[in-house]
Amino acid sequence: MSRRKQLYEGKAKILFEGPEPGTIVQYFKDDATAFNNKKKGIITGKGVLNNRISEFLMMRLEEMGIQTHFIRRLNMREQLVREVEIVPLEVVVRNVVAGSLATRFGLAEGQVLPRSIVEYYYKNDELGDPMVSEEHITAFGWADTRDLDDIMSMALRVNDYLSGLFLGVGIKLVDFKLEFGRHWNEHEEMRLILADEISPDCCRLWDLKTNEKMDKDRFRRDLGNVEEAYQEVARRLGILPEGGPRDLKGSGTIQ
């Protein structure tokens, strides 16, 4: 089989030219950073976690009526998704006080917002993605008037979704990032749709009784059995890679 043209690589996924025009293939890495990438090890099994809990939360997203770019899973490491062209912004919504916003404001870490904030961020590493506002995002043509509203409403709408779901697998979803892209269709019609992941990679998950960490924060803070929260998240989604997680060490699905 002819190797696939590499499109882009990222801290944590690796896009192909897809199958079709129109389509990109969408691959999950090991690989895991942190504070603009100062950091960086491996999470043994993440890739294949990521992919299939991105899966199921895009699939449910798409069926509340939230268009997305998921289209179809190909195998354990990757996904088919659509090609749209990536809105340069890190949409970020929190439910609980955590990360930057506890050091930003000098907040205690746990404090529950008394609604939730949306904030927006410069995707850009050099630059360490700083936090931006819609002044700047219109100024500088990032996006107009009308995305944002669009962006706002989605954001909030699939925070009120997640938050209910993870709920009930007695998880607290403390905050996520979400990315957006424009996606043109057969009509040459441009519409907003939600791209990348969704994941422990993104998300602050905690347990719902003991605030104990099930995401990336374990990575960062040093705190151990990573692998182990990533599993109990998918294990608590009920979507645990067939017979459980394996496919640990291989890149042999790239072609």
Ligand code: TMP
Second form
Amino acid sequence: MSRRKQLYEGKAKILFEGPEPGTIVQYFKDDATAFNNKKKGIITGKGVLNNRISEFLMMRLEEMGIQTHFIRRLNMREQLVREVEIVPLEVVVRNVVAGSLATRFGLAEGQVLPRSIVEYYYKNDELGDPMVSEEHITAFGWADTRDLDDIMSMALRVNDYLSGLFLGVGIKLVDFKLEFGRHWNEHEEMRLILADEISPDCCRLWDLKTNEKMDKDRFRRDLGNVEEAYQEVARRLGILPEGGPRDLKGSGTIQ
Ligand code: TMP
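Just the form predicted alone so far, so send over the form predicted together with this ligand.
Zooming out: every chain and molecule, the one shown earlier first.
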């Protein structure tokens, strides 16, 4: 890891300068945090699984016309991505009541929403990622109305596609968080593309039959079997490394 210049260390990933200009290497850690860093832990093998799961989902989304930052996976814990300027928003799409939506409105978790809800949060750890409206976003210049139209339409397309994909493997996509970045092509034209990661760290995934949680809520709420849940998501998607979970433990040494 020391070969390359580290650009940024986040809670679950480290970003390094990529091999070519305009590229970044995303290294996926096993570190897990919740409640804005108040709860910390390790989920063994999580980095390997999230690298693989995010690769798989970003590739499927590219195939159906969503532009993403993903270029290729480099090894067990790293992927090469396009350098973008991250829009400081966490875009949450919800299909079923859970988490902060349940708390905020005093609703029972599990109720299917009459329509999908898209929410924006200002990405700022010190402030605890406060929820914001389009008015705040445009007034403070984080994005303009055209950007927001693009973000909203991409978020809903991603939701439709991923809901179907997960349904096909017996998983309910309850909600998830996306991040977008500005990418400039060789003609200096800017496009918003999907960035960050899509993994059980930032999605709520429930077993279709039992409603059992298969995501980071197992860590947040101390439900146990966290590693197993992430592995099960990868297994259902058909992408668990060949040797199964044993391969993942060993892969911790691959830097
Ligand atoms: P919430 O119900 O806690 O607002 O979370 C909604 C979705 O966003 C859920 O799938 C988890 C994801 N999420 C993140 O990825 N990062 C975060 O910091 C938070 C609060 C939620």
